[in-house]
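Next up: just one chain, as structure tokens, the form predicted on its own.
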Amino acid sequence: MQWNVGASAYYVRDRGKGQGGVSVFGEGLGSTLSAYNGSFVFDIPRDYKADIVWLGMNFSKNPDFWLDPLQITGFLNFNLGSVRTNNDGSYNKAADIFGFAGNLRAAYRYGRTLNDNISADFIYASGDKNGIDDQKYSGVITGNTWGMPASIFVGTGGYLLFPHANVVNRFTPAVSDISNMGYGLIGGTMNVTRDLIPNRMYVKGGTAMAISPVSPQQGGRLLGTELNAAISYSFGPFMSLEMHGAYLWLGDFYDSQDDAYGYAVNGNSDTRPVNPFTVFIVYKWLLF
């Protein structure tokens, strides 16, 4: 059988009150780390009551190319709940929780190999508005808001545009949490690989581009546009000397200095930032 369908559900009791954590700015909803996590951060007190429920389901079609040349994998999760703060000794509605994601990943291997397949990665997720200044959030909550690394959205073939597995460091790119700080994502990446030498010697060349369900104030919805490319050596099993470049051309989202989702979306920079670039040279093996 080659489709494969699952569900899942998750629910998280959160009574932490922001304290604790892999750091000393706490984590939770209203915390600091999500702010350094890229999540959405909730403008309320540290005391408060969040009852938060994940409802998903996920397919994949051949996810492992090993049936046939066309591969299909992707998900869709709802996201429910609600937070109360403390008023007085009592606690009241802040804001009620309803939001949605949705991935869907198709390759085609056209070779012989694995590494020869053209590949194409689309993902959205819901955005705000206006933070929750009506009571309601219509964005998406992930594990970045209570943990850290956590929930990162690594795979798309992305490397500044989204995280890439590769580096040490992987809140370093334009969106490194799905939700992109509450405003919601509409992205997707292409990326082609070829071997050169059959399961020794490939090379690759991608794309990524994203924009924002949810323009901020005085910016634009484009995120940005990223070229990419990597070339790798295979030396045995689990071993392998890779070469990686990429060029991000930042968007007029970045135009914005909004901080109404708890910081600047450009770090309150007068202009636009420069457009990033990188390239590395990483050693990959099993036992590092």
Given for the second form:
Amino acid sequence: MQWNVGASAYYVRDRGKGQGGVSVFGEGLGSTLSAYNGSFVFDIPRDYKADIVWLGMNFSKNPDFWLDPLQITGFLNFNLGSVRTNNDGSYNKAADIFGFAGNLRAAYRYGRTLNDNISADFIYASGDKNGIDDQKYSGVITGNTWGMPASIFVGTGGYLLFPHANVVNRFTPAVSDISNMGYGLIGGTMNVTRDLIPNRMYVKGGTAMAISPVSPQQGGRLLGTELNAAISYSFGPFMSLEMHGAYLWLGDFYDSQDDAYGYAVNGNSDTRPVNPFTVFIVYKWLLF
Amino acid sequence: MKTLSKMKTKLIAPLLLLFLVSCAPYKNIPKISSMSDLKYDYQVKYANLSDNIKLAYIDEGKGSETIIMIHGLGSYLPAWKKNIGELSKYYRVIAVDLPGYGKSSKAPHSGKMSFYAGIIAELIQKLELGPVNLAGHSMGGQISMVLALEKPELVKRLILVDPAGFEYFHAGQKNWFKEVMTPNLVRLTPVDAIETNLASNFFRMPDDARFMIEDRIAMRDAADFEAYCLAVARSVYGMVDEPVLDKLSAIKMPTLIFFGENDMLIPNRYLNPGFTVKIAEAGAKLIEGSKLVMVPKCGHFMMFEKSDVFNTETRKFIN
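Return the structure block for the form predicted in complex with the partner chain; the form predicted on its own was the one displayed.
Full complex below, order starting with the chain above.
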């Protein structure tokens, strides 16, 4: 069984001064857009220049899940660079950037079909405890900062703590960007799926939990704990009726109204927001 | 930017190293110019049949009973390699490469089950074998049933391993098969899909089955590979166009049926998802006096994955 290893390098030369993008909020390091998609807001004027590089590697063993009952995938990605702001005509350093994120997912196919599996998914994203006051940002930056739905942590089995692939608007969960607004993320999920009728009907149960490496002011580190379940019945090729449900116990992270990173952690609520839940039925039919 | 430069130096080097040490899988597979160059463990013989068909087969062992082994779709006679050695201690064992497959000639043909059954009948007559024990895997099982129905005098016993033909497909499903399974689909199957396709034949793919993946990859360089792709596609048409499900009750010879409980190909997981045992029991019920052996923790390639069970049960059945 061979390992697949890949490497990636991306570079963004941001001279857009916060303009453009798909929304009225503009885009970029200081954009209000981040208040909606969960990324970190740099407290800088719009007239800035940024050069950011992402260097990463990913690996997988048995990605198709057929050759072996054990599947392992993961990635490690670093973002590094700098941002400079215009001070009376000259651009001076506002912050150096260095953050990283790593992910490891393992799944075991205990039964006959691909749905007979148990999986665990872990992610770590570095955070920053004092914003760019020290002229350093040690958190993670993703494509969300520019309105690109990249690096969305879907496929984990979570619904409310992390984004779920079935939800069109993927910016509704507690942690919609792995930077967790710049505070960082230590999270994991565990899921068990079983085919009650091979390739026709499956049930799934899962849990997700996350903490923040950095506490917001007047808040704790626990982001939340989720329990979820799903049942799906397939009527034919690429046609299924599914019911999903999830409940999230919000952690003490959301006791905080800290808005030092651009917007209030808990939406400016005086108390911790109520625990969210979701139940939905979806009929899927892929036509091609 | 100093920090950036330092970080780059520290990070790029190990990443490049990781990239370079990652191995390209299957890079050591020797190239073959013809599928005749495939390595078999047994001496291959050839029978010259009608219409200039040159049939490759191996003929091992001696005994009063003869078993003819017929491989499945896209496969070849080495699929029986874990059975030939053991069973040839007691019986004469003949395993064939069907026309269009393995080392047999590749002239285009209809791919019909009755065509293949006719080839086996001709081989039986040419080798003067008399009634034989027919062992067929998957498509080979359907061919065996067709021969048993058309020329029962040539078939003493039937041994069916995860046989095609027990599952019902309606007209729309048959058309889907025909539209999907084209020679180009076979020809352009990438390495990843070759691996996945082969692995899905097993509950847990054993390491000693990897030669099938390697041979299938090597075949792509062979001059007769396109003819093989045509044979595979036409064999699918042949299977759906000549169903045997409504004729099973006409099979009267002793029949032993094996199914891996975890067969992921029968029933078809896209068209008729469900339990293999239901298909197996329904088919076995139609063949009077047949014996069904459901093999736990076993996939579609039962005679390879649980060769001990196959060899033992087959000996009991013939004796």
